[in-house]
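Listed next as structure tokens is one chain, alone, in the form predicted on its own.
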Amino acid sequence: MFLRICWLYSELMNIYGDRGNVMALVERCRRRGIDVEVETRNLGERIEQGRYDIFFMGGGQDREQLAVAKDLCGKKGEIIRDEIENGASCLAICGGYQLFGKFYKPFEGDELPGIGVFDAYTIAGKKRMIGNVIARSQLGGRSGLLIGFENHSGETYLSENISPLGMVEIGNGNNGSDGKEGAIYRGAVGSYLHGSLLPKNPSISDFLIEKALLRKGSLLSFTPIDESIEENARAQAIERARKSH
């Protein structure tokens, strides 16, 4: 079995160790005997319909988001959205998460349109939300918990039609007020959690890989792997987050 990952805007949207998410996906595929290839698509580069099984987009600053939002307008964004509707999986972190919603409104300048994967919108907030996050989630593995690190001032609000990735126990989450962290729609996951998210939360990696395999009708290629090292690291990260809270 073969999967192809599209790393969107690897040159612009890649802060706080977001590249670790791509590395985690590749490693977990290879440990299962799944051949995997990563291709980057940056400003001005087209996306071929049906070519990619998993999309990834990381975080960036407002200046980078402006350029990316312009590039996503039109056909490029439409193809990504259609691919997710047709079964492709996706992980969008921080600034990527914001642009996968309906729009992002910065403090200054015009509203930046999103591609509308998530029924959500983001506005620039005055408070910097930074620190460890623990959230209870259906994708939290055996413990039911997600662990990560947030660093954002954008405030994201979900509509009633979309589910959060998790509910915050420690930290701010989407906006610091409603207790929600991230969003999940079909095979797409959006989150503010850096750190990177996937090495600390392998169950989300597996969700993305499973969705991609299911799209290709090859879920039988998905086999369990030894997660003792990952689970030990997760437990220690969660313990440290609780102690520092």
The other form holds:
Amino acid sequence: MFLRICWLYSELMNIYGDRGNVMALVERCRRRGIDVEVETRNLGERIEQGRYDIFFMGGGQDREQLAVAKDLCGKKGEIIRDEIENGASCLAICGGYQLFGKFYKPFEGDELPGIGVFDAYTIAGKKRMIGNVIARSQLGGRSGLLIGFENHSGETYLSENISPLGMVEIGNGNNGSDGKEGAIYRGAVGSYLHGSLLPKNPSISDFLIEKALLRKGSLLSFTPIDESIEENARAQAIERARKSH
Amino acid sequence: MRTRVALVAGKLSGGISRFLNIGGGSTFPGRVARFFDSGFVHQIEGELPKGSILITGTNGKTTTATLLADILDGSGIKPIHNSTGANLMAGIASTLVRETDLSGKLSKEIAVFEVDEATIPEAVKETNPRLILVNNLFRDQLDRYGELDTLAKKMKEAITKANSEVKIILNADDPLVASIGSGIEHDVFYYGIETPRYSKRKMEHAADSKFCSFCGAKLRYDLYQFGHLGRYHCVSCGWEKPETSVSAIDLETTGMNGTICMIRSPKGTIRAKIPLPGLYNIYNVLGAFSCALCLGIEPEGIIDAIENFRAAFGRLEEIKIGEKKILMILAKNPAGFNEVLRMLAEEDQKMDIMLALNDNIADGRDVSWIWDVDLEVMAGKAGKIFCSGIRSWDMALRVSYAGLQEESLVCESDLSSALDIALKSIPHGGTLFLISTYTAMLDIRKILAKKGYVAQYWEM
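The structure above corresponds to the form predicted on its own; please provide the structure of the form predicted together with its partner chain.
Once more the chain from above appears, this time first in line as the rest of the complex follows.
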């Protein structure tokens, strides 16, 4: 069993410890005996069709996001979108999540086109939304909760055709008004949550790995693995979020 | 008159908070004084005959400011210094309250203030600086400071507005910091490391500033010292690392004991035995050296003070606990943490390590940054590992992902209990390497003080 992860713009979109997500995917594959390889693809580097099973992209500063948006327009973005249509899995966090939507509208200037994996758009907001987030989600493990930390001013709105990743219990989520957090479409998950997201939300890791294996025709049944440290970290973070709220 | 009232109120409040033992004596009097007179800092600081020096940057503020204060002290100029790391305006005001007698007279002639990066605009407005030093800009507490580019821009705006006689001292190896000196009216004085002895060809994961501040193109590096510090140039617009006036031209590290360093300046080249380990401390020394030189102190006098330096609060403090000892190290962001690990990994022995992670506002409420820390470099070097603090389990999870001997991992969120467990389980004559975030370090010091091991922090 073998999976190849494509870490998009590892050099530019790696703010807020988003690297932890890649580490979590690798570690959970390793613990299940799945061979895994990570390749980084940066500005100007092309993506070979059919080569990758899981895509990952993190967040970046404004200037970096602009450079990445330019690089993604055209062929590169199209290939990623096609791969996801064809069953590849994907995690896009914060700035990455915004660029996987249809467009980003800044205060001034032109709309920044996204690659349109998610039927969603983002507009620049005045208020920065910062803090711990707890959201109810089907991918929230036994307790049904996602836990993470948001730090964004963009407000993302989903169309009717697409499901949110969860509904916020504490925090702002996509836009601070409709209660939705993140998006999920086929094997692609978008979210504003850092933390890093995957280490403390192992059910999302498993979802991504499972989808990627399914595409390869493998019906591996997941044996449970020891998650005691993960569970403790989740419990502590959830308690902290509720107390400081 | 209003300033006098503010001063008396500040002094009284300091006495009361010490009497009630509520701690935080380092900022409370300043808050009270500024409440009574918003121009308090401006009024009192204006009385200093030799003015003040503002020292900022993400990492190394306290060490650089303490070094400079020691150098000044050694050459007979008595400085005021906010030595407890209280580096917002309230902390600066508190320092002034403490150093002024009731008639409004200051006891010293010059001030060395370490200033929080985001507080620089306020500090430049409220004081009359002679020198402003910016040591580095790393990502740190993005929930509080926002993005680095914005922070640098605000800093440059503030400096542009400062009196044109102010000298600006900048780390040339940090492109974002160096860009502050470009196109301003002020005299700019650059320092940096000019030897490739310990540099790398590859950028570390926690590197931050990769783009040219002038044209936005990606910077090309000939070498990296650590993080994004190194020798760089822009292939697109030609901007490059500025020429340095003060530089380390040769280095030889002696592990945890420190570094031997050749420092070149317009006054010639001098050898210094720096008693602090790690490349990051070389930058702190070069920064303090540059300030002192600008204040007219001779290199020999500067080196004398540096060689006799004791680490600043929580920056590598050794505390004896009977036969055992604790080495306390503050690490509050990935760049600082990685430098600490790089230094520890050079040791030949296995080390018992305690990691204390808090997520209070002063630590940064977002703990994501620990995933940018390269704990993996401790593979084979780490003995027992103890995780503690408000987010102890996040740290434990990070440690387990780094593959550092999960079987000897102990997680106890209560700092006092964790310290007891850790100290009990290290061997006689052994050392506990305690790496901690800011508020966890304050708590640990309180716990140790209760047990009679360290001075309470306001006594320092």
